[in-house]
Protein chains: 2
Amino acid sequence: MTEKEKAGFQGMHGAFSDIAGRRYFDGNVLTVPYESFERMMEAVSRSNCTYAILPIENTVAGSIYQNYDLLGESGLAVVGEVSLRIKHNLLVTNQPPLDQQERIAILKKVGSHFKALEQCIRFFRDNPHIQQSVEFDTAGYAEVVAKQGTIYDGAIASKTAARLYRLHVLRENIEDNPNNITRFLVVGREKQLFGQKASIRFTLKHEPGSLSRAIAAFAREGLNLTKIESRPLIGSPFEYLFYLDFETGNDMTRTGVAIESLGMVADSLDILGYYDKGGISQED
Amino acid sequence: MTEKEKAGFQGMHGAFSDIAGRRYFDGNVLTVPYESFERMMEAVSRSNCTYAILPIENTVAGSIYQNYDLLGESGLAVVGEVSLRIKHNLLVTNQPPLDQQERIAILKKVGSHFKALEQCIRFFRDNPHIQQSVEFDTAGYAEVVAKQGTIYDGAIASKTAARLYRLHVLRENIEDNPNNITRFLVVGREKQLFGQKASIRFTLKHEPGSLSRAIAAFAREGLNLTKIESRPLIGSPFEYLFYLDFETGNDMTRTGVAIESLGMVADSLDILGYYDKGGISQED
């Protein structure tokens, strides 16, 4: 029996990320566990870990430059991408004979990741009882709940994670906002030659047309591009860092030709992966 | 003596959004705190208030889309801008005869907003015996500590705010990114004709080829794009909204054919506003 290949998430099993991952591998790689997004991309770059799930983007709260950041830095390539719709649940110990409100009300705090409290904030304000605290993982506070918590201990976090530490799902789908979808970048050590996507970022001059320029040759050969974002360089204000997906219609000469055409007004390219497209996944 | 013009802002006085109203304004217009933005730009659409001063986007955070889409929904103009450089500061009740690391390790709980929180990271990762607490905003739990906090309360705010509530600043600038710049429109309930820049809205079919001919007419016009970003519709998979600011040059003439040019291919396209140049403000 061969080992499995495994893919680092950031956080504790029942992590969004996690899940993802086990969605996109559809259990042929087993999920590895680390600290920070640091750590994790450090694993697949010294190889003790094959691939990374890095969230690049949210559809609520935009693009995660940080993320960004790490990959560009890393050298590491983008090998796939998968989506994952975020449900926020509310976790308790155990379920006393109350209803649900009752329940709710004598709860005296409820952590999680600042993300999940940050897409939760209706509840908090219909719940102005309950003291919102910060912890380090989603997944990872429901297991604090789960070993050392009290009935008046709460946690949001996935459906997964009250499976796994065996809390009670006390009220499903907390999030303020049921649109609420993270992508997230398979990462890799080789780049990919094919794939229907492809991932790149470029610097330009800040000057009249310079983008215009930068993405006419994708135009002309036919090629969709399904995100473009700017962020200005901090330091750099004549400079501007863009971040760029596009379809490659699985034609790499196409691709080839655009690449090349932006590479000549560029200051700066880099190609973070070529792969295919993914879809949105569900938890349950 | 006239009564002063007000501007709104979320929060209370101390807050970011409050001291990046106090600069653009340079002391001429009242700053006025809401409980949210919604409340904010609510008072400004029914006359109560003359401006609201709205985050945007963040060189750490990316953009704020819940602030765009307020902005949307409202109808409303923008009329200017302001940059601040963001600079967090743990402010604490009273200074017992300590150092600052023996002052720092008998505090139990920080408080501030989770994006404060979120931009501290380094900070709370160095001290991991404190707990941190999500509040509803920077300035309100500095006031708050302030009223009713021990020595072991701890909150993350503006200097302005340890001043306005008498806190004592144990460490300055504990944010984790030395470039942490938010930018913030000033909204205003009629759109001006003229500006050295305008921020404008549009959605486009999903297809090869359409970003290009919508931002064609600016290069042409030698308009400078100093943002764009997509946003995916939750829902049209087949439609994509982009936000874009740009220099006029001062020329309406060139701005009003590159807009025309750009609505000729656009499904639909909003004018946010024409406003002056900001600059990038700090604090102190």
The other form holds:
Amino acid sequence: MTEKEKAGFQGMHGAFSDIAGRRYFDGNVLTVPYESFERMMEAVSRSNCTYAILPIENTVAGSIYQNYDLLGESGLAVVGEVSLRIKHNLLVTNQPPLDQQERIAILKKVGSHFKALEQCIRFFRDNPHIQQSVEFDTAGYAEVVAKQGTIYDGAIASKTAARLYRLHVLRENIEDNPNNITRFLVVGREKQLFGQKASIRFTLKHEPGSLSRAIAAFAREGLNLTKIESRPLIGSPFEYLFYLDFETGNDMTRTGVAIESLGMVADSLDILGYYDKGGISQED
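Would you generate the structure of this protein in the form predicted on its own, following the form predicted in complex with a further copy of the same chain above?
Shown next is a single chain and nothing more.
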């Protein structure tokens, strides 16, 4: 039997990155947990993993800026994307056998990753007696509650985490916004030569009109920009790196013309990767 390729993710099994990786690869790749995004990306660079699952933006909490920086610094390539509908659930131990509201009433602390807590503000506003606890990972804290928690502790995590760590789903879908979706990039070592989408990064001269001139070629070539993000350019105060995603329409000729035009006005330009457009997946 051929050994499965590996895809790294940050957190513990049952984390949303783990679920996104499983959906993207349809179970054909072994997902491997790492304690940090940095370690995960290093594993790909060192060929310990073939891929990394990197969350890059959320429809509620916005962009994950540290991962833009990490992607740009890694030298790795974007080879795919997947979006996951994020459903946060309140997980507790199975005892005592109280009804939902009574059980919530005795909770003293609920922990999760800070992004998950940010996406469940209404729940904590409605239950001000519960202390929020910022933890390193959604699923990781679910495991802590399962092993060490008391009846006064809860976790916010996926239903997959509840199954893995044998916790009870006390309340489903406590996220504030039903359109809570996270987009993940699939990162590897080898760039692909074409795809339905592209991600690039570039720097510009710090002068009036430079950004409008830089992106004008994409409009001329009929290419749809789907994301633009700026990050501080280290060592050059108040100057920026720009990250740009656009749809190629599988027309690599027009794409090449647009990128060539951008290269004529940019101080630097890197193609982070071509990849196919990903759909929105569900946990279950």
